[in-house]
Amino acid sequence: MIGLAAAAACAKAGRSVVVLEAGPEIARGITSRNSEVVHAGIYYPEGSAKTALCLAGRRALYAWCDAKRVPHRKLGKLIVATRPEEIPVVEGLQARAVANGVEGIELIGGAEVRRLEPAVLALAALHSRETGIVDAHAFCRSIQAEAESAGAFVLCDRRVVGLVPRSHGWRVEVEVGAGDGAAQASPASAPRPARPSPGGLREAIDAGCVVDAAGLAADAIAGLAGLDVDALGWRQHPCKGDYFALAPGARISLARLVYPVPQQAGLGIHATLDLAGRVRFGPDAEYVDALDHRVDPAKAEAFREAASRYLPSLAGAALVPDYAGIRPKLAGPGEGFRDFVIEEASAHGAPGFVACVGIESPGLTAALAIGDRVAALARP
């Protein structure tokens, strides 16, 4: 998503653009494994890049989806307080949202919560009317079409295995036919040049500027450019989130997304909806050393217990594994807020290299705004 948004913005600005996708097709990585929520901009500190890009990106996303007929729905969200000690947390979120300039925010009481969502039990809630959902793959395809119509080329099965600085830019060494790009995305590997597969074909592209929008592999690509990701604080910490769905036959009716108060490494086990109205629960947050997307069925009871605090009717329902995603977090276990890294690296000895590192939520919402920021930085 981020790479294509940057490609579209750069191509429309008159740049010659080639997108190198490690996998066999676009949007098979983080873009394919997220909640597809369009965030309002409530959670992030005032003045942060996450806040500014989320707000600008959300407004651009809704306008884009309306114009391009990308399936989406602005259905709203409730962030609920189920215990007295959580009410000040919700009030603090309201104050932060107001400071951030978020539109459509209202603090409501328990009676209003029940009127809006009869299945939800809460003492109070923050009602966000600007929150929505989007078909992430259709959104991504529409951005690809925009990039290609502006002259960009999208090449799949191209895994970057080397970056060599030149007098005016970079030589990008590429392995062709790299499969799903799993080796490039390994979080356990140090940022060193990847080894080509036996018999793999090699290509080289001379580029005035390189944009690193490699998701889970963004820190490894920065390492290929000679950047010390540990010294810069750009080492990513993969954090897995599992999702569960209602078992067949179980019925819970919701018109909006429902979130608990935020947790340390994520936003807690929340109830989301897809465009077909299907309810999902998740994600949790677990730092991992390997990119394993299997969902442990044994977690079902913990998910049900967490969500039952605001959805009492869930207590007797069965949950089944749905899917999992992995966030490229810059904050490690127990660490505080870390902002997006969107930076041209001349100051670090890598001119013409634009790093997009730690692009987790709200990356989907902010994608178009991030693309515009990258285009402003991507100068040879």
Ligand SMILES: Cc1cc2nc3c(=O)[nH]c(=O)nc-3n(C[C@H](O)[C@H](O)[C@H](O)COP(=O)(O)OP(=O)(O)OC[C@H]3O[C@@H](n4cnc5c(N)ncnc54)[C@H](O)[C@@H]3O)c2cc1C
Second form
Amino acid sequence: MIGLAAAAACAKAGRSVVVLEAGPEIARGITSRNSEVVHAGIYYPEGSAKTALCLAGRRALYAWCDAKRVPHRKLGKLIVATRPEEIPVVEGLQARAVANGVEGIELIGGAEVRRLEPAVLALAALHSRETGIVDAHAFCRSIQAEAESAGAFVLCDRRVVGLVPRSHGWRVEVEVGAGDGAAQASPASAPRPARPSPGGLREAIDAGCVVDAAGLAADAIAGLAGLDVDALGWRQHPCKGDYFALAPGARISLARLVYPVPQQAGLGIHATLDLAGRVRFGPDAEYVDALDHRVDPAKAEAFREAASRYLPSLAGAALVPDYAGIRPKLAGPGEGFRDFVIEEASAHGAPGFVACVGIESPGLTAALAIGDRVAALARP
Ligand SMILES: Cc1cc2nc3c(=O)[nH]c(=O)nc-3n(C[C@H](O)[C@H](O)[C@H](O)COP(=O)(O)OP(=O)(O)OC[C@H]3O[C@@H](n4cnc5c(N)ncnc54)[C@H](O)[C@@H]3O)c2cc1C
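How about the form predicted in complex with the ligand, since we already have the form predicted on its own?
Full complex below, order starting with the chain above.
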């Protein structure tokens, strides 16, 4: 998503662009394993890149999806307080949302919650009208089409395995036909991306500028460019989020997304809807060493318990494992807020290298705005 958005913005600015994707097709990384929620911009600190890019990206995303007929729905969301001590948290989120300039925000009482969502039990809630859902894959395909029609080339099965500085830019060493998806994964404990497969074809591309939008491998690609990711604070900590779905036959009727108050490393086990109206629950947040996308069925009970605090009818229902995604977090366990890193690395001795590191949520919402920011940083 981020690489394609950057490619489209750079190509439209008249740059000559090649996207190198290690996988066999686009958007099979983090972009295919998330909640597909268009965030309003409520949660992040005032003045942060996450806030600015979420707001700008959301507005651009809705306009883009309207213009290009990408499936999406602005259905709104409730952040619910289910205990008295959570009411000040929701009020604090309202104050933050107002400070961030988020439109369509309203604090409502329990009766109004019940009127909007009869299945939801809450003492109060923050109602966000601008929140929505989008078909992430269709969104990506439309950005790819835009990039290609502006002259960019999108090449799959091309894994970047080396970056050699030149007098003006970089020689990008590429392994061809490596589309096993392994490059999507760069666990903190083994952060090198480039393990050429025996006999793999190699090619090299000379580029004035390299944009690192490698998702979970973004820190490792920065390492290839000679950057000391630990000294810079760019080491990513993979943090897994599992999702569960209702067991076949069970039904809960919701018109909006429903979130509890946020937790330490994530937004809490929320109830989201996809464009077909299916309800799913998650993600949780668990720091991991291995990039394993299997969902642990043993978590079903904890998910049911968490979500039944605001959806009481879930107490008698069964949940089944759905899918998982892994966040490239810059904040390690127990650490505070970390912002997106979107930076041209001249100051760190790597001119012409633009790093997009730590692009966790709201990266999908912010993608078009991140693309524009990258295009402004990518030197000719
Ligand atoms: C559980 C979860 C829920 C989320 N929910 C939301 C949400 O509801 N709303 C929202 O706005 N955001 C959400 N996000 C965040 C959003 O999904 C991400 O910010 C966004 O998808 C990141 O896109 P990306 O392009 O940076 O990463 P990716 O989609 O992972 O793309 C990186 C690409 O780089 C390729 N690559 C890696 N190494 C190499 C190499 N050496 N050579 C060539 N190619 C390489 C990979 O194959 C991959 O295709 C969520 C994230 C997670 C994990």
